[in-house]
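As structure tokens, one chain now follows by itself in the form predicted alone.
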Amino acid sequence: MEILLAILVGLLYASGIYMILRRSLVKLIIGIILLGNGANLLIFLLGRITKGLPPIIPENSKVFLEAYADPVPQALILTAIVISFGLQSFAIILVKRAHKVVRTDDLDEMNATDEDS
């Protein structure tokens, strides 16, 4: 399982990085957002997969008995993804204003229409 996860944030990363590198507004977001997931991936890989109990010790013994689930990559993992969330939707705007204004989304064509001004 770990294994399939491991080529699935490689190839996360790999299209993340591809879409990154086209001239493309849509698909620089696009890429950002892959990017992210694959980043939250690798996180949740590097905690170990663990089906376990929640991390609360019983009563009655000062130490955990059986496995159990680390929150700590879990809470990283919440908060990146609240965080990207705060990113891309800020992009998404960012692109459809540049777009209003522009009326493109290729990165060439704006650097050109920048320097006509």
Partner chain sequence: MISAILLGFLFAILLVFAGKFFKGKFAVLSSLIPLGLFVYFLQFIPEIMEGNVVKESYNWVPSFGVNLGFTLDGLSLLFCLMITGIGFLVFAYTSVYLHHHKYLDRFYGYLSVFMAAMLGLVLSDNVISLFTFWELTSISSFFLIGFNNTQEASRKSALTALGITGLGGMFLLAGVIVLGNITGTFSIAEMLNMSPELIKGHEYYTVAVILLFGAAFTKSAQFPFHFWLPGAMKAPTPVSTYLHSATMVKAGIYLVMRFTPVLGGEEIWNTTLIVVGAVTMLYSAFHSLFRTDLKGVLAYSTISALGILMFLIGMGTTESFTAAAVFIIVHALYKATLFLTTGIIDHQTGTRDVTVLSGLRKVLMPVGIAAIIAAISSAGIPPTIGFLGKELTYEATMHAPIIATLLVVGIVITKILLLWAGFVAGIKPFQGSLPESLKDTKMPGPFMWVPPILLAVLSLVFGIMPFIIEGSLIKPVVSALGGESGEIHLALWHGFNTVFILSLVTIAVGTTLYFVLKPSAKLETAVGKLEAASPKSLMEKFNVGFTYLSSFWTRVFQNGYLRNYVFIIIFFLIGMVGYTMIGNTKFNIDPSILSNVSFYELVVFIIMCIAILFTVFTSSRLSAVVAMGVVGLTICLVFVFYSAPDLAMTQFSIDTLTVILFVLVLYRLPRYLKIQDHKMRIRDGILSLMFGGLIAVLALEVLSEPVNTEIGDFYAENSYIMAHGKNVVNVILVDFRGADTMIEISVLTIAAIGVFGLLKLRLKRTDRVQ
Second form
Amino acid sequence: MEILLAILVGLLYASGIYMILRRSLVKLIIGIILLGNGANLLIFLLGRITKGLPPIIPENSKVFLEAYADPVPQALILTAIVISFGLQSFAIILVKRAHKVVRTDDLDEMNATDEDS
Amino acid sequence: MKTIILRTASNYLLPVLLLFSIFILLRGHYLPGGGFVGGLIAAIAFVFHSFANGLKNTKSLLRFHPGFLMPAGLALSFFSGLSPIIFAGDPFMTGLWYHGHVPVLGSVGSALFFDMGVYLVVVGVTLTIIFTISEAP
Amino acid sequence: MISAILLGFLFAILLVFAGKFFKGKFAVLSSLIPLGLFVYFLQFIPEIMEGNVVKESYNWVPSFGVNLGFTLDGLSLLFCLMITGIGFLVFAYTSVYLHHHKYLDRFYGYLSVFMAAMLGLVLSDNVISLFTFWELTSISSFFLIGFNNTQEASRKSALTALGITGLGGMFLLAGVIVLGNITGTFSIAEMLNMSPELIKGHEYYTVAVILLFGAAFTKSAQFPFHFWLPGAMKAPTPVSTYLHSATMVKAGIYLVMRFTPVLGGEEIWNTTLIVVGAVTMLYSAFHSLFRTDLKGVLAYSTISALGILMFLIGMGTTESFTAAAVFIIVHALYKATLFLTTGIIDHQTGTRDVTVLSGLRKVLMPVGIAAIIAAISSAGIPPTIGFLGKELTYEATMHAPIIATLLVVGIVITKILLLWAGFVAGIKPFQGSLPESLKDTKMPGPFMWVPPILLAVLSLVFGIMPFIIEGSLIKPVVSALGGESGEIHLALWHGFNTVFILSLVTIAVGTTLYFVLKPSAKLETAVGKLEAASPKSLMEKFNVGFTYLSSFWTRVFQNGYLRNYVFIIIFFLIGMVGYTMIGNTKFNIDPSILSNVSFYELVVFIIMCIAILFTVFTSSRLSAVVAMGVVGLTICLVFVFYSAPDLAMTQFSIDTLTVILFVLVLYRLPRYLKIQDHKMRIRDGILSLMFGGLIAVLALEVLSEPVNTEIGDFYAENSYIMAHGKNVVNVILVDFRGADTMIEISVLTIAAIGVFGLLKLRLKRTDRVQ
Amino acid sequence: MMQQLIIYPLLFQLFLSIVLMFFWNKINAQKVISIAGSIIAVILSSYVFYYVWENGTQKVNAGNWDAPFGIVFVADTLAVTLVLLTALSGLAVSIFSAGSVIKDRLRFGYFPIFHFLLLGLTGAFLTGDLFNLYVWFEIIIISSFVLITIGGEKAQLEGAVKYFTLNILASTIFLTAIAVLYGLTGSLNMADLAGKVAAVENRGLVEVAAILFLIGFGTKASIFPLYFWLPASYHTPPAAVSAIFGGLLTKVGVYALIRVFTLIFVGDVFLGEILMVLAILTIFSGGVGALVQNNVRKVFSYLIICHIGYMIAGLGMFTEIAITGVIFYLIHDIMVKTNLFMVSGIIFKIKSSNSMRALGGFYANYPKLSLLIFIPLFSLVGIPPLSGFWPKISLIGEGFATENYWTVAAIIFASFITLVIIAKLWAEVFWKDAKEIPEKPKFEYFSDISKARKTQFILPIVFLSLISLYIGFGAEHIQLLSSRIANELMNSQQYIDTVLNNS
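Form predicted in complex with the partner chain structure, per the form predicted alone context:
So here's everything in the complex, that chain up top.
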């Protein structure tokens, strides 16, 4: 399964970048979201995956009795997911405003700030 | 979307989901759940309510701007993180625990208040974003 | 000494606040400062004559080995006296020249900063503090040249001058640092005490010499860096007098002299100086022939004189050092005089065009006397000190270490041309008949005409009585340069010898030339045609070319297309990571560490792949968003399979919210752009796949490394016992790594505020302009 | 109690932000709280600085969990110096914001976000945990997104889209790097990682991780070829925002580079060479970019890039003296760049333009202000003895000593081109005759505002100029500080011991 997950991660990264490289504002956001998912999954994968053993101490016990999945990557991903949520919602609104103010969906037309004034 | 059935359903759904979200929040220390998920569920509950009943109704139900929940939640989390410095001279974020067992919750400590802060912030943030978008032209 | 240096700076600061006082009729009082300093430095003469040096040192930045160390020896003293003496006259002169000028106070401010910096420069023992003062002279010169800053030509000249001298400053900085690296000290005195072989045999010796030359040649306007100096004549005449003939341009000469005992004597040192000096003196002496602006003539003859000085120092003999020392004084006296008289002419008549000016002796007699004496000194006619200077120069050149004959020819030609230049500037305007237009010319106030007379008189006095300067100034300078001061004997009459014959030839040919060749506008335009190949225009072309390159480079990278930026960054990443991985890692994925694939997993995998591809390739926004939601949900399933219930819950709710958000916004967004550019798509596709592939391979590589779960285990063990929780992930979030969460909710808050502002804020007023 | 002192600046900023949010609609109260709070922050940070200077590196285990298990905050001399500089810039910009940012913007949470940004910076400097650093970076970028878009003008939004995308990309790469490093070592604590990374056998993977960090942080530090977001966006928001960005945002990237390359990936020759090449190209790109710009703020933006090159070059050389130079330059640059963007703001306020072609006549009309502005401008050039000069001695000297002649050439080129650019700017803006610019009806000119607000414009510039002068003339102190920091960085064992020692 690791190989499949690695391929998925690669696919997410690739599709994310591919979408960012398109000129459309909406695709840009989708690309960023895909990329973020890829990064989360990568942490998950590299933290080593364990099937069916959630890191929750069983009832009536103070310590783990059997093996458990490494909780650290999970905590990191949780933080990362929530942060990306904040960033993504901001991004969506930013795109909406930018579209409205600049009146274009084409990123190639948003280059006034790089021109000398 | 605004059918009567949905509206009625959401009227019941809201308190149920809210209760559920609080349940998720409180049990987070023992089972999957916690402030984040709890907050998100509560927010989704309000969002559904607003879809069904209109934004205005949901807002009047809330009575205050959801944005207010953000500083409130932050303050709660911040002070529960700060409490060990103030009360025990321990470092920031050190857990302070009430010794003894409280029914339903298990142990009570500063971490719980911290998680409540998280819950409030998440609700505040999500609702602020969604409400603002819904209102925007 | 430090207070002497600081005085100028303090005065400048005072002027910022009390400028009004010194703008009005009390302006001349400012000249008391240089006068006081002049007297102060005069009193050191007896001590220096005895061969002593005066030292002073203050700590400044000891960790860099930088202190404010000052040494007054013969060389410094000569320069100090010039700086303060001519400074005094220039300050006084200015009070009339810029009488009631709106910004006279600023002018005095810059001048005194300059004077202070120049004093600091020649007194510094520490090369870093020397560099400091060196840069300050460049900056104050920038402000002085650009004093008439509303004129574009002034600004341009100021920029050119700063550009060239600033470049030199960089060389000097690098040079002194290299010297510091070689010698392990920044103190010149300590460098002198080291064994010369250690420095001259060092591998960086040549580098240091080249860098120092770069500094000296730019500052002292040597070919091919000379062109900033004629441009600097845009400055008011007192500035030209003070900075651009008497003092600042000699800083380069000073530098070379100062380092002669440390670095001199090697072939590269001597030959370079001789060659550059010789080229400069001839080139610019010729150029002075083709000017009609008096200041232009003077500027080019100044450059020529600076060339002579370089050339003399380069020969490296006691004779040449003596000649150089004398010539510094000669030049300072006559050139300052000529500049001052030119300034008077300009000020009183409103023109400096030598083809227009004539007969001014009738209206400006005292000025004429000064100018004529200066011209005679410049021509090297006895009994002025100029004659002495020329004789010594010829004498030294005849004994030059290399190609002596050729050099003699060169120096004689230069002197002939300089004679012409001196006459044109000093005699021509006063000769002949006074044109009608200049009839009304009046004498300026005494503060203006007395200074040139004083200087001219000194030219005579020193010429007739050279013993005044022999022991007090010349000998100490020569010994500071490492020459044998005992051999020196200055006298006007050296006997009838080759040198004397050369002198006669010079004077005869020069005077003839003066009567034959009149400066004219025709000549000026004639030489203008050659201008295209001059260093100045070459530099300008380079400048244009560089600016072109700059905008090209900037446009290529900063081209405004976000996708290009992303492309470059990812391309760079792939290149760097790919290079490292190909070079270093080996493929050794151990299949036994991998878990099996169950049917469900395979299904999830396939769904996810399809969803991703659908997201990418669909042409409908809505289906893209929905497909993206599906991607999120399948990730959620992965989390469920692999023991992460909390993650699954969070991912699920966030995914839902994101889709809701998207849908809320989406119908206000436009349809997808239909941009079909196949080449671009293929290019981007290849790049993306390479990137994805790289990450996938990297992931597998990492997975085949041994695993360390120390931290997770600690959390698991202590989760309940210490932190009273059983859901370890949650305990990590609220306790073990609670700080992360604290910040994370802040991030959310900020994002919400941002969204709120973006959607609600409409500016009524603006502090930007669209 | 005493030992926890070091995170007080951090907690205090968070406290300030929360308090400011409660005063959402009361702008005047926000101004007062922000300025007063910034003053307190300066005092706190100074005290922390003093404490660490006297007692050496300090740490706090957040949650009282021993390192490497919990998140640890470490205050070594570098961290507290940067915290202090952040507080100083923060104070200046806070005052400047009160005067210069218009009410409409202030009403939408400018001040809380501003303090969140300062919080992020302070946290990033203090944290000893890699993932925690990521989170601090996120708070920095999200607050900078909000600040850069606040007001939502066209140029702002256009710039923000690029700024946003490239910064998110950098964060993702940073996260990827963390994933790789965690996968290799199972640790996130930087001190702990130092040892664990050294023990990893597959050096190739370590190198890859290092390069990922280089690209992630390099984008934030705006080095070549990752800097594009900076010139595209820094001139678009209000000057106060640019000031805090220009002073600190890229520097936090530099800080992160310094930290990981002196602590975790130590002494890698290949990386050193890459850094050196990138530094040269960064210097060149920034220099030539600044040369051809006409907008004052864009000139400063490109100069930021150019001067980042110095620091990267010094880091590439990786000797104690070179690092000393880097730190000295860092200190100088934070103060000067913050100041210069405020200067651009005051120029804009006076003339409603930042175009050099349109500007002019400042020296004639505002002589004293011009002389004041002269200080940061020429400090930037590094005219000795102003502050930018000193670190060059270390950098050029080490360049020769380590035989990196191209780097030396690049540093000299940068100094020269900065001189030319600033002189040109001076000639255009200050010397040239004032031009008539049509009055903008919706614009509030400097001449129209009250004296108190004028003070709010000028006071911070004076304040930072004085600090710059101090850095220049009191170079000995800064040099002592920098060399102590460099020494600590080069002998990271002491840092590691402090963090991992849980007595």
